[in-house]
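Next comes just one chain, in structure tokens: the form predicted alone.
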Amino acid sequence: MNRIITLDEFIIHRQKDFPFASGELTGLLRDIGVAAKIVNREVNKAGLVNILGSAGGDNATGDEVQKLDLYANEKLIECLKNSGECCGVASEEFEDFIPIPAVASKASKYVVVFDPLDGSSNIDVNVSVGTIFGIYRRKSNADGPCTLEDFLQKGSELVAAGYVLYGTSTILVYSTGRGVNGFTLDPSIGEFCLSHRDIQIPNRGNYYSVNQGYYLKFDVEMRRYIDHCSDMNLRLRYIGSMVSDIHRILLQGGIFLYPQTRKYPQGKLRLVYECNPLSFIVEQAGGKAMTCQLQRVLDLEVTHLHQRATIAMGSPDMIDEMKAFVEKYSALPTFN
């Protein structure tokens, strides 16, 4: 029988692969543990207490904001601020980054970037939402706040990105540009444990994820290149919660798209808060992550806290095939 391996454990023996390693990331991640595990004891009872339905209005994307939205949103921040390893956190919720003051004159050197409750729409009918963070090395003197410029970097520029899943078990899955790795959260003592170790996505999966509802919306490649999914018998998966329809494509293979609409010519994912960190993952597990302009999400420049942006990620050789429609049948130029 393997010994168990709890996160903690893991991430103070991986410590050899931060590049600046000498403990604030491994505190920072282990933050990140602690507010997922107070998030999914009110997840795993919203039923029971007044905190399913509307806060009433709109997050800084224009989202309405629900309950448990707000709580995770808090409770990531309280968590992030005990130990002083954070100097500022930027948060889907709200419209501009947080700084954090220093803990014993600690000079913290990372910022936080999360959404709190991916998929919080689908709260009120039990169905899987998670939470998703990036974590970057401040660009800003260590000595005073942080500024927007830490918040503004590229994808490349992560030094840790992860997701915490809050279905039939809760999983946390993260990379420090190392692999990937997941750990099973285990009720009975309250731990994180490693669970899926050295994760690699399959080259190609049976699955392709999109919101076929806006199928006469999208540009024509993505028309095409929808229907060629379904000529090739994949199954359609749309949980309408990116954590859980990336999890399911980490794990078993195929693609995940969310193109431009009309609605929204931009693309409707956040950049800074989903994109990046997902598309991280996803690389690190060996998948590709591109936007639906054939442009590398990583390597997109950052302009604003709230940037949107279209994406295709997952199995390789799937994301080539898709890169091939928008080649053949886009009227508009692309970027390799």
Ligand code: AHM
Given for the second form:
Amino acid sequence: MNRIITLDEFIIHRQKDFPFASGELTGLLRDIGVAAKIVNREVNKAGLVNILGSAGGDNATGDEVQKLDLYANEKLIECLKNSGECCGVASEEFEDFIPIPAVASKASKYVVVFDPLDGSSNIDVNVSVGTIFGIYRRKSNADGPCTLEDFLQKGSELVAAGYVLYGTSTILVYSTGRGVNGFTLDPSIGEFCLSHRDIQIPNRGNYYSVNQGYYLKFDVEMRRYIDHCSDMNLRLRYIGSMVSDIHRILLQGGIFLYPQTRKYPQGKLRLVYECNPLSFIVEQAGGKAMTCQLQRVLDLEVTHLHQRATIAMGSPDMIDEMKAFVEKYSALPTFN
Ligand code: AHM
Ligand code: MG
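Having seen the form predicted alone, please provide the structure of the form predicted in complex with the named molecule.
Then the entire complex follows, led off by the chain already shown.
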């Protein structure tokens, strides 16, 4: 039988691979691992305790906030204070970033961005949700509090990113820029154990993932590409929980699309909290991630915390194919 490797063991073992190998990132990743276990416990209890339903407010981008979102948000922040490595966080649930005071005069060098519970409209119906996170090295002076510029870095400057999927089992997937590894939570020992070593996304897959209900609201090139996916007998899978859809594509291949619609002319998904961290993971696994206007997501300028972006990510050959459709059909005059 293979020896079990826990997340903590793996992080410490990999520490030397990291360019700033001083153990700081190790502490942060462990904090996130602890938060994931706490959130997981609560997500699993969601049907049992009176935590379901709306907290009655809207988040910074106007979506209804579920109670469990707030809980996950709070726990992540609490846990990120533990190691003293994080000088500030920005969360999809808050309008502004939150500076974290230094612990025991430690010079914290990192900021963390996260979507505490993505796909939260799925909670009430017992469908998978996820946490998405990204870690940047701060730009501001380590003597003072963090500043907005620490959070407005391009995705290509991420030093680590990952997600936790609270699904039929709970899995934490992360990358520090040297491949992607996945750890499944073994509830009997309360540890994330290495289950998916060096994940490589297949060059193509049998799935496409898009909210096809918006078909008529998409531009012609996207409609033609979606028609093509259907003509090729690809299977449509759309959970409405991006982490779940991306996780399937990462393991089995496929393409995920969220193009612009009339309601969301810039796309719906958030660049800082959703698109950049997941694009980092997908690229690290050998995939590609670009906007529906064909810019590499990780190269996009970040001008505000809640910026939205269109997105196409997944298997490299399928992204190239999508790109060819966009180039061909967006160049033609449209007769909508
Ligand atoms: P959220 O952060 O408010 O949960 O929204 C993000 C989610 C993604 O997980 C998912 O892919 C998308 O919104 C679904 O949106 P839609 O219902 O418009 O297809
Ligand atoms: Mg989200």
